[in-house]
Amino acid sequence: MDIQERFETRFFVAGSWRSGPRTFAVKSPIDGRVLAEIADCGAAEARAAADAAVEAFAKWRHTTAYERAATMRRWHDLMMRESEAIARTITLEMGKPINEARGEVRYAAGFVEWYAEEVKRLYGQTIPSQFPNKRLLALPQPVGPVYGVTPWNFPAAMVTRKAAPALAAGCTFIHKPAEQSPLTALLLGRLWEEAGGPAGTLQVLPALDPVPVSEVLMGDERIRKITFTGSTEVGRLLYRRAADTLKRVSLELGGHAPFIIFDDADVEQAVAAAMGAKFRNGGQTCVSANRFYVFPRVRKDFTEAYTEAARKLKVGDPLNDETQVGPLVDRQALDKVTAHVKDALARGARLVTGGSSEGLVYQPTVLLGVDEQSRMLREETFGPVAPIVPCESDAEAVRLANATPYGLAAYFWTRDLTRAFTVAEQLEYGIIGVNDGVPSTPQAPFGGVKNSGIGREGGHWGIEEYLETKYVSFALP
């Protein structure tokens, strides 16, 4: 089946798919051309939303821990059975190279999997009482309607990664998918609806303005949580409007990632490493290292190798099967890849590969003697771009790895135990990669500290953030 002939443009509100009185186009950064037009939400479509999600929890969250799991393991099937439709669309929207959007769409099914399993293991506890008479219990409850806003770069996973443990917790979820990257989750609400998920308790909202959404759902008693992904900037603004309802929040932000390649480095696996934790998705993932900081041992064996490395990879359509570098998702995205590889440009770094664009297609670009107050090490860059530093040593490593507001994820490469420990522990990071670059994976805690965001998604801690605690006092006669 042509892969358009499974573009959904309706919005899914209330268990039926409605067409809105206004629509917008989007567009594949691939060749430019509209894939669909689809329904633009706007307050109307989200009052609505906000209506079915709190009818609907008022009986989803009564459901059995083992109903929930039956339906998200049904929903976990079908994704897997349309794995092929999905990482097409997801590469057509948003141009990441096929063979990375089936690895997303294996990953976004992972967490679907995973909460249908972790569902079953929500556990209370008892506690002790100093009287007799009396049996103090402590249960998990659901938090209740959730608002769900997600970014385009996974457009698959960052779904799966939210929606799956609020609905295994009993939550209903509203979701705002990113403008750039909506038919994905479209098709993810299609794949709920067969599964047999109730009417009302997963919802999309596509908008091409989410503030008309958003300003209804976040004043919106009801509504008890918000979960965002996406910019720093953005985030305040929910966390401070969150404040007025009191709602839980959840905030997964930007990243400016440091990869230390130390001296003792395995120089061959150190590369290989560092091309997965720079090039992935052409460096448009919140956890890209942005700054490699290299020790004088390995400095000229590892830019050789690493320059090489980034100058074979190949680059283009990708839908190809043998890309591994597709285009960035729009205009402004290229703009800034441009803007930061000029900026270093004029303050003296050296362009060792790359710093040239085809259409939306960034090269693979490697720059030596970036100077420090570099547009590049200081903000996120999100492109193909990899700034070689020198650094001295352990102290000065860790010093420029942890000097900037964000703290997302850090990568270090190093054979030696005890640096690996104790680095691990001096670096202001949410998760850290030992030799690995790339750690994300359902069953572990993703998240960042300070303007990185709040919260945890994945493992037991993502499912939590959906969860009050209800203390019941019994006192018996």
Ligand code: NAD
Second form
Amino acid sequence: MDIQERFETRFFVAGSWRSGPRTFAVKSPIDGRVLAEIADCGAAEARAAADAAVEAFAKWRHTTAYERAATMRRWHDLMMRESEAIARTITLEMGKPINEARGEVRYAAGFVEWYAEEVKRLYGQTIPSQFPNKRLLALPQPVGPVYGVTPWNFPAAMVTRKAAPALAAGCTFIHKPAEQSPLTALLLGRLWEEAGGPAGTLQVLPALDPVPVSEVLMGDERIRKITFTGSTEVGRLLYRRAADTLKRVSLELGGHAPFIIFDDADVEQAVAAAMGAKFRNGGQTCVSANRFYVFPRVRKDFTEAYTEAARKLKVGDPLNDETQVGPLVDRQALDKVTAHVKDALARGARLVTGGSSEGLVYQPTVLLGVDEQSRMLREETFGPVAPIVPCESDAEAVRLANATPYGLAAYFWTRDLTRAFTVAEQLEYGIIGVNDGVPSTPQAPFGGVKNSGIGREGGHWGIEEYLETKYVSFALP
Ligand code: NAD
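The structure above corresponds to the form predicted alone; please give the structure of the form predicted in complex with the named molecule next.
The complete assembly is shown below, putting the previous chain first.
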């Protein structure tokens, strides 16, 4: 593939591209081939990045909103210009079907565009005083240099969902991408440079071992915020570490989304949405539907139509335009999916389709009669596996849906308005899709409750995470 020579293999610090003392191989889940040997950053590179982020912040924070908006607008336009290269890089390094990768690029660029516009509306407030000679102001200020850590499942969107509001707010951003998908991140860094982003405003530090880079940046009190997307386990660790230097914290963690089909649902629409909510990205998204609760009247129709649709999915080479389910990201992911299916079967579940794998590709799988104690009903499977569970009443649906330590996304299908409002209010989740399987969009708040995290990304909520309020009291003579 001639795209190979376009991969950036150096790291990006203080506005310059540097080769590291060490390198590591980025392998494609498609065929295991090495895509690139790239710089492996450690403590020394992290210290250089921290110094540059602090230096750049001193100037970037004082640029006008209009200057930052213009740079971001150029970044957006360059992402659109290079959208095919970005999409192919995403697919090559983490295996997402190319058409989905194209969708991810549009979604990722959408955050940049939205924050390029929003930065012009970062209003402060004036506060009435009880003293005639006082003028009280509340001013939004950038938090400071930010450290961002992202996962592999959305190599572009997880970057811009953080970096765009941070840079718009006037913060500088040090990015450590996931070790599986650093090539997309480096490409976005190149485009930021081409857009005229000043040295040190956005820096990209790929690393095979995240710990040395993280230790430096988490321990540096000049870095004022950590923003992380990934597993709950690592999120907890970073939250603890952030206490030492009292950093602001945003955590987007795991999920375990319920998908409820009430007996008044439009089954055809519910099936179509349930396909996307489950099989998009091979089930490797934090908002993937993990369990389907189906009411008696629609159970047979839903199960038959859903199984049929799952059987028809085109599985295989993600670079093929037609493919709908590609390989899982790595062996560990495949082992987890296999173990979850085995566990459910051992507890009496019935396999109606799928249940096997070839290479890293796991066949779209539907299971019935899955026991409540099964691992897949409690832990994130992160794979193309749909357990269908019978459900008899609204109270039971809400109880089962909420019986998890996670609280990111939940979906349900109904045509009853009262039920729609009541259930939406009762579900303990940050994101609710009512007759909607894809609620995420740049202008809306994205994030979870309970073990799914802290803070919100997207919309004005997303930029507030990168702002402090400075209070200024003027006493007139
Ligand atoms: P992960 O937590 O293992 O890795 C995520 C990132 O953290 C990677 O960049 C990794 O290098 C880094 N990391 C790992 N250990 C670290 C440490 N000790 N110190 C500092 N950094 C460390 O997660 P993963 O398995 O790669 O990603 C999948 C997880 O991400 C799933 O749980 C998924 O639900 C979650 N996710 C959440 C959202 C969301 O918005 N809530 C979005 C996408 C993915």
